[in-house]
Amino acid sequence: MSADSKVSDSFEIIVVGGGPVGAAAASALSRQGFKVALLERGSAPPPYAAADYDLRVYALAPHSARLLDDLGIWPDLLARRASPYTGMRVWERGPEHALRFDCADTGRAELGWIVEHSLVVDALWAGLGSVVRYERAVIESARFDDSCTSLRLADGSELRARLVVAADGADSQLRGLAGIDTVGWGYAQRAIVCHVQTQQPHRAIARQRFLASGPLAFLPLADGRCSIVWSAEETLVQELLALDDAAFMARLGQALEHALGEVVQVTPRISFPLRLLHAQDYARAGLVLVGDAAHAIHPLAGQGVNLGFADVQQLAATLVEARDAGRDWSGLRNLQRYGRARKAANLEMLALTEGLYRAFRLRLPGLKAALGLGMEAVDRLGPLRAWLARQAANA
């Protein structure tokens, strides 16, 4: 259903983004029954092309796939793409000293999908049902309340809710014009991002290794092949950005010291910049914040789109049982509750995530030496490499 972008409106919720959280947001939200619209800066986003391999990826735990589930969309998810994977193996020197995830120690099938990001954006605009969409929305002012809040379109026309959910990413426009202030820093890193064919199969295996210049993760992909994040300075992934096909070929099956034989095809490569964030306050009268508008995180862990829908699932149960309880589901009150619950949730994996990037990154003598044989003394462990196998599924 389009809108009439000319025509002011009323609704219970806004959600502003149209990405995969900002979609799931109102997917969800108006499945439980709220008058929803989702506004995108831009236009629909296309058909999904399954003949283009999608470079940019997700590794999907399984909450998210039971939110993707409950949307209605995991089993086409299933039937077109998705690359379940069924262990990991982390390491700093010598894959044979890695630590071992795998499925067996957390009673699933799988730790996880690799799924592409187009097509986890296609079936979620495709079920989004009865959501209100406004496309090429271009906000220029917002005024936010308790009551009711306003968002002024370039267009002039003016749209009302009860609650406005932004979704609109980590520059998000929204949490600057509602004055919430951000902690966080650049890495003074990039990562390059494509896909490649490897001599010897995946076998469903996620790979990492922690070099001195960054991490280097190897996902596997539904074909057969790998999709590549390997994350370095500035100036390191310039001179890899500008090797051939065959000298970056050659310095990938290096740096991931061969655990999977030489690396024989790479696609064009790709790169964006790594950075922290986290927003002060997830929530403010009339407003609150979701994924990377509230937080965003260095790749090494995976987790960034997970964090995003984990925060559109604990929105989505706190405002339902608000409403069912009769209270003012879209009150300050109620919209800091979800705010508590998500950020020490999120502040935990962004402390983690932080800690490993700075363990590995420090040059102290024996230290690295140390934290490989950490990894060795955990992966004989049982109990304790399954503890970390369900946090690495963030199951």
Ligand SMILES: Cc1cc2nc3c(=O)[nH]c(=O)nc-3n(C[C@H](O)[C@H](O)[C@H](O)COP(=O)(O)OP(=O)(O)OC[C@H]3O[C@@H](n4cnc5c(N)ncnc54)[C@H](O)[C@@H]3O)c2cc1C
The other form holds:
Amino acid sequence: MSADSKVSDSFEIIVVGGGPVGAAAASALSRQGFKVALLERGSAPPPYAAADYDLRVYALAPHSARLLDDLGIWPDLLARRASPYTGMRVWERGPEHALRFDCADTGRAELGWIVEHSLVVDALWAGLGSVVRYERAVIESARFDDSCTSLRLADGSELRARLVVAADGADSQLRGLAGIDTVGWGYAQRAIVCHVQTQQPHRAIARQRFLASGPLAFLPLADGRCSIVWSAEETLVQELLALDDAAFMARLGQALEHALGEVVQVTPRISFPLRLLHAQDYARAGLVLVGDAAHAIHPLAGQGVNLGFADVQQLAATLVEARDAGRDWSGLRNLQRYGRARKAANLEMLALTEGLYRAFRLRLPGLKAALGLGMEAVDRLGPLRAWLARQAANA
Ligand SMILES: Cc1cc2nc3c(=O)[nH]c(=O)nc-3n(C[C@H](O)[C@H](O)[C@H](O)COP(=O)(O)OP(=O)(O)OC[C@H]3O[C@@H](n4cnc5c(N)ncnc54)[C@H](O)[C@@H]3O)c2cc1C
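The form predicted in complex with the ligand, contrasted with the form predicted on its own above:
The complete assembly is shown below, putting the previous chain first.
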């Protein structure tokens, strides 16, 4: 820090990044009695506009719903627009051979809920309560320390805290400033996202077909349409994006093997690059990583934000337990406890997702047969099927 920077304010915890995971972290930690600030590079999210169904949706698992309930916003989300899904169908060739996950496998009334990104973020920001917010705040430098981390902002001010929580996404600036390495790769793939109306009703079932070019998901929306996430190589994505609506709907219907009949209506299409990323450390003196700042995952298992919400639950529990026991809650040893717990769980999900992606994409029949991972075989393996269903529901 230069001598002319002024300490604008001090907090116990500063969360950097106001996306779904950062906003949830700020809210959860503030509710536990910590003095918290939330610092976002952009503006506060615009108010949720129900008329514009957000193209970006999350498949929220039950544990994510529990966190949002603890934060007091779940009933509001349910009332405004959340689409429960009660089953999943996953197949490679022929929807009639699909691997079936149903509520009965998990003993729940639903496997999860499809909820719009903009609704989740809007509700989380509305529930920030006493969290002090800094919007359009640009970090210039950071100094990490066990007892006090300081952030120098572009306007010359300085913020201090015992702990900084990096929730600043996959390109995390704080992770870079702390010198934390990552492992991972781009898939040379993008995901096309849009909403469609199909001839046949979705019946609250999420469907995913593994094509050689990548997975295609149809997620059931509350208004009867489906949200599409279609992952494929760059060249195919460019080709699909360039098609007119009629040609795109025909390709989409074929790609799903007409499991819901023809696709009869489509919104504009957008696309996102896909990558796998994992931080080598989740904790350093005065800093922890949560959400995509710590791990980015292929969307085929729909787990990205769910892993981030699980990070938040673990972090809050670890900090509160140490504080209530009179231990140094922001000390590196305690932060490493959080890191160890989440790294193991996140790596398991990264490996499972990566294994599924490769098994289907590389089309290794020998390997799949050896592993007994043919879809029909998995369907017959009761306990494995139930285990996969539990993983999918993250129960
Ligand atoms: C095509 C696609 C489909 C997906 N579908 C699903 C799904 O169905 N289910 C699911 O669970 N997940 C899904 N994901 C993943 C999910 O979107 C991410 O896991 C999730 O957005 C991560 O949330 P986050 O808050 O960690 O990061 P982000 O959403 O990236 O938010 C980061 C925030 O930090 C801010 N920020 C960045 N840098 C700074 C800085 N230096 N200073 C201050 N603020 C900063 C940003 O402005 C942003 O607000 C999908 C992803 C893709 C690409």
